[in-house]
Every structure is written in C-alpha cells, then in structure tokens.
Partner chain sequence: MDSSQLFGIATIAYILAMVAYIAYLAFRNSAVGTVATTITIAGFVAHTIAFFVRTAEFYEVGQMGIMRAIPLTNLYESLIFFVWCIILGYLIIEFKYKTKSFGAFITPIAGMALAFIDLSGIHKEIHPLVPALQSNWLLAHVTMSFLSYAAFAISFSTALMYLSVTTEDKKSGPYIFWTVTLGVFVSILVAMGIDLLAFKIVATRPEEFIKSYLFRATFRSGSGIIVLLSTIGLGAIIYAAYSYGHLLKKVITSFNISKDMLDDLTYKCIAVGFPVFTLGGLVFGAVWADQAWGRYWSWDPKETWSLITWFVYAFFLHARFLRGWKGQKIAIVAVIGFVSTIFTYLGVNMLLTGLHSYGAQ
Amino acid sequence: MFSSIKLAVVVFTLISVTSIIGTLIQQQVEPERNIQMLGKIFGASAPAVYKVFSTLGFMDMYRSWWFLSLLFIFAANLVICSIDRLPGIWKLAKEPVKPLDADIFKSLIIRPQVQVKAKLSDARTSVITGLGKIGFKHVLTDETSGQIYAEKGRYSRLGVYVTHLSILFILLGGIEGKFFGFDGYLPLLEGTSASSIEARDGKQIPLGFSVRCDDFDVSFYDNSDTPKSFRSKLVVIDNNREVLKKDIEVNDPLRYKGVVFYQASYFFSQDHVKDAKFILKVYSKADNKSSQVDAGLEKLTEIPGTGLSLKIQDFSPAIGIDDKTGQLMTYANQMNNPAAFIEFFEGNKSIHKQWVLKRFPDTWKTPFGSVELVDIWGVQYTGLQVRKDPGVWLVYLGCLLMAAGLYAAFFMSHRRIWLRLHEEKGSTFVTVAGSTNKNKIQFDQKIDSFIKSLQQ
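Could you give me the structure of that single chain in the form predicted together with its partner chain?
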C-alpha cells in the first residue's frame, strides 16, 4: 500500500492543503488574533469555528500528531517507492557497458557510414582520441565483433535515489532535533548573566553553564536610523570559570557545548536608566589631557584634574525635535539617538549645562573642552535566540546529498557509444551507435563535434 503512487499524490495534496491552512491561521499566537481573522470569514460563529480548528490542532499544526504522521507516511512512501524501483536501476548502474549484438547495434545507429580519409589503424587512433575529447575516457575494444565502445556517467542513474535519500536524512535530522534538542529565548541585560532560557511554552530550560552579556552596541548607517550592525559581547562561564568570550552579531552566533546563541533582537529599558553608567570621555582644555568619567543619573561626579564636577540631569534614548512645537522630544523607544543633559559644577555652583548627543560630535563641545558620550551602559537588553539541535548535522548532510543528487539527476546523463570501423579503398568508414538516458540534443551536438574531429 505504501508503494503506490496514488498514495504519494494523496499525501502530497494533504500536506499541501493543510499547510495552506497553517499559513492562513497564525501559528502559536494568542487566540484573539485568529478569532479576529476567522471573524472576517465566519462572522459571529468565529469562536465556535476557532474551537473546532483548535481541537484539531491547527493552532500549532506543524507540531500536531496528525501533521507529523503525514510527514511520516510521506517518508515511508518515498522509501518504499524507491526500494521498488531500485533493483532495476541498480542493475543498470552496476553493469558496465558491453559490446552489442548486431541487430541491437543496428537499432541504435545514430551516424551511419561516416567516411574518414585514413587507413584503419590511423582511424582507430583518431577515434580513440576523439572519444576522449568528448568525455569518454576509458575506450574499450571487443576483438570478436570489432566494436569500439565506451560509456560515461553510469552512476548518474542513481541521482534520483540520492535525492530521495537526502530528503530522508533531512527528515531524520528534524526528528532528532525535535526529540533531543531545545530552543528558546533569552533576554539579557548588559552586565547580567543567566543559566537558563525560556522555551516557547514558557518553561525554563537549564543550560548547565551560564552566559553573561558584558556589553551591547548598535551602530547605524550615517544620518539614519537604519541599523548597520548590532553586537553583544558574551562570556560563557562554566564551573565558575570564564571559558569562552565572543562578540556575536546577526549571522555570526556563539557556540558552546552544542548550544548556539544567536543575536536576534534588542530593546531599551527605561527602568534601568537610574542605575546606568554614563561613560564620558572628557578632553580638558586646561591641560590637554583626556580622562574617562563614569557618571550616573543625578549623581555628582568629579572630572579628574580640573576641579570641576558634573551631573547627568536627564536622558533620552532617542532625542529629536518635534516638527510642530520645536520642542525636544523622545521619538523612539530604542536607543537610536541617545543624549544626556549634563550640568557642570564648580564646587556647588552650577556654571553650565547642555545636551550631549552620542552620535553627533558637534554637541560634544563645551566651554571647558570636549565631552564625548561614549556609552550608556546597563540599559539595553540583548535578545538571544538559543538553540541546541543535535540533528542539524544530518540536515546539513542531507542538503549536501541533495545538491549532489540533483546535479546527477538533472545535469548528468548516462551516455553509451559503440563504433564499428571498416576499411574500403584506402578510406575508413565509421558507423556510430549510441544512447543516452537524458538530454539527447546535447549528446547529438557532442557526436557532431566528434565526427568533425575525425574528418579533419
């Protein structure tokens, strides 16, 4: 029953149709969103319809038992169909080319009686070199029938099976990952660490080690809010020792003990501004020296060697000017354009205050020298996607096999060629028989160029 092609078509169709439903219904979201969507089609009865779909597992259908069963039947069908047809093809792929019986030779003739102006022995040599030029490297001669014959790409006949096999590898890899792996999300505030992550279902998964985020940073393309890159400085701590340090960014994750940490997102936390470290780099006009100052919100901090001190009075993660009122405003809740309002003191007397913007050096100038806002540390979360997938190598192997299989199946062909030569009045006449399982036009062109090379 599994070997029938009808079953294959039915399973293909079922997977496709249910998948389409799965793309219409949003997967793993709050019920309200799908009820709202269903409401557009079913009106007032949407909640009831939702209940039916939900009971059938459509709200998380790609993990439902029946969808996985469909995939399983698909795999079983693929295996059995392939096994059914394999012996025949295997025989073809195993069996080397042989000289042909006279009548079969006759039926496969593609170029009869091509005249070559050379003696038989010379013609034979040029036939062999000519065949080499069109890709037939091992040319054999049969003494009894006088046939010269060769073949090429015999194993390409297995390409289809390699492709089928590769699908099974990928499915197996998927199963292994599902049962022996995990994935989840980890928001990590700068300066903090965690030893477990949150799975999709909200459960905490212990990692067996901990990971700390030392710093998080976004850089932007000039004068725009398009992020150029964002990166987290991560440290892995195992058995109380720092064992691995890496800066990760999108497309460049950190791996440790089979667990991979991907840079997925980031967000700014207003709640942590009061404890944040405002890192300033001050170039003092007085002595031409620069020094780093770690300031805090509403905390008076000395600037070394100047006798002055400063205080951060206000902070905006994304400062801008309101087009209508001309007032300063915060235009985003990410740190797209961070700015600190700094007040300078001599003793207890306020002498100057101004906004300093991280991304705009023009704003760093003060009456006392330049004050650069280097970083506001401890206010950003890095969003890490965390995964352990022991089956991923099988998937990659499947991908490689699929590439090889498809190449063999579509771009290679099994070509065989047989030739008979006879001499007549100082000329040699060559009769060519041949067959190919694919791409007859290209084969024909090769034969044409072969004949040309003989007649030169």
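So that was the form predicted together with its partner chain. Now I'd like the form predicted on its own, please.
A lone chain is what you will see next.
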C-alpha cells in the first residue's frame, strides 16, 4: 500500500488543501483576529466556524497530530516507494554498456544502413569523432562484433530518487524548525535591553543573551509622511560583555547564535517624553560656533559660550496646522514630523519662543543664530521580528537537492548507442541502434545530426 502512487497523490492533495487553510487562518493568535477574518467569508456564522476549526486543530495546524501524521505517511510513501523501485534502477545505472547480440541489435535499430564513402578505418575514426560531438565522450570498440558503442547519463535515472530525498530533507527541516525553533516579537525602547521575547501564543521565550537598542532612526520622503527607511542600532550582550553591534534595516537583519532579528516596525511612546533626551545643535551668531545641547522637557539648560539658556516647554511627535482653525495640532501618534517648542532665556528673563521642527530647516532660524532639533532620544520603540529556525539548513539543502534532482529527472536521460560497421566495395555501411529512457525526440535529433556529420 505504501508503495502506491495513488496513495502519494491522495496524501499530497490533503497536505496541499489543508496548508491553504492553514495559510489563510493565522496560527497561534488571539481568537478575535481569526473570527474577524472568518466573518468576511461566513458572516454571522464565523464564531461557530471558528469553533469547528479550533476543534480540528487549524489554529495551530502545523503542530497538530493529524497534519504531522499526513507528513509521516507522505514520507513513508516516498521511502517505501524508493526502496521498492531503486534496486532495479540502480542495477541499470551501474551496468556498463556492452556489445549487443544480433537479435537485440535488430530490435533497437533506429536508423538503417548509412553509406559512408570511406574505408572502414577512416569511417571508424569519423564515427568516434561524431559521437563525441553529440555528447558521447567515452566510446568503446568491440572488434569481434564490429560494434562501436557508448553511453551517457547513466546516473540520471536516479534523479527522481534525489528529488524524493530532497522532499524528506525539507519535511525534516520544517518539523525541526517548528518544534525546536521559535517565532516571536520584541519591542525595544531606545536605551533598553531584553533577554527574552514574546511568542505568538504569549509565552516568554528566553534568548540566552541580551539585545539592546542604542538608537532608532526613521527617515521620510520629502514633503511626505511615507517612511523611506528605518533602522535600529542593536548591541548583543553575552556573558555581561558586548559581543556584536549592528545597524539593522528591513531585509538586513542581525544574526547571533542562530537567532535572527528583523526590522519589522516601530512606534512612539508618549509616556516616555518626560524622560526623553532632546538633542539640539545650536549655532551662535555671536562667536560663529556650534555646540550640542542635550536638554530635557521643562528643564532649563545652558547654551555653552552664549550666556543664554533654553527650556523645552512643549513637544509634538507630528505637528501640523488644522485646516479649519489654522491652529497648530498633533495629527498623528508617530514621529512623522517631530517638533519642540523652545523658550530662550537671558538670565531669568524670557527673550524668545518658537517651534523648531526636525524636518524643516526654515524653522531652525532664531534671532541668535539657529537651533536644529537633531533627535528626541528615548521615546521610540523598535519592533523586532525574532526567529530561530534550526531546521533551515536542512530546508536549504533539500532545495538544492530538489533542483539537482528535477534537472536530472526532466532534462537528462540515460542514452545508449551502438553502431555496426562493415566495409563493402570501398564504402563503409553504418547501422545505428540506440535507446533512451526519456526525451526520445531530442535523442533522435542528436542521431540525425550525427549521421549528417558522418555523411559529410
């Protein structure tokens, strides 16, 4: 039963159909998310449908007993089918090509006698040369039977079994990744570190080391709130020492001990503004010098070498103008257009106030020079997708083996050719016999090409 092709088709179809369902249904998430998705298809019946799917194990399908059973049956089918058929194929592949008996030669003739206007010795040389041109490099001669024979691609017969093996590697890699790996999310505030992540089911998974976010930065397209790029400065701490630093961006993750940190998202935290560091670059007209000032919200901070000080009185992560009232307003809860309202003091006397916008240099000008809002540090979270998949190398190996196996199975063939030569009245007559296990049309074209070159 397990060597049946019909069983393979049925099991593979079941795996495919259930995998489609498992792709549509989000795995290991809150019930509300899947009920909402099912509501678009089943309407008011969505809660009942969800309950049925949950009972069947579709909410954590790839760990369910029945899905793993399907994989096991499919793998067993591949293994047993291969064991059942491989010995005969291996015998054909290992057995070297030999001269044929007259009766077998006649049954394999694919071209009748071709007359070559040359002596036997010259014709034999031309035949060997011609066979080399169509891919038969190792040509043998049997003087007793007068046959010249060769073969190529004998091990291409094993291509299907290499493909079978590749599928087993991919299945094993997927199962290993599911049971011994993890997939979770880690929100990190600038300046903080974590040694565990939250899995999709809400469980905390220890990493065995810590990762710290030293800084997060996002840049936007001109005159747009569309992010152009965003990156995180990450530091890996293992055994109380910094072992790795990397700036990560989308599609450029950090990897350490098999754990991969992907830049996935970001968000702003209003709760941390009171403790944030406002990094300002101040240029003074009086002495033509620039200096960096680290200020806090509602904290008086001296500007070096100017006799002035400043205080950040207010902050907005995304400041804009209300079209109806013409008043300034905060239009988003993201750092799309951050701005600080700065008051300048000379001694205890307030001498100037203005909004300074990070993305708009025209707002940096002041009566005393300029003030650039470089960064607001400590208010942004970087959202990291964290994965560990110890089976990924088995999957990669399986993919390479599959490519090789499919190429051998579809584009290569085991071709054998025999030629019988005999001389008559100054000419040599050549009879061609041959066989191929597939791609017969291409094989015939090669033979035609060989005969034309032989006649020429």
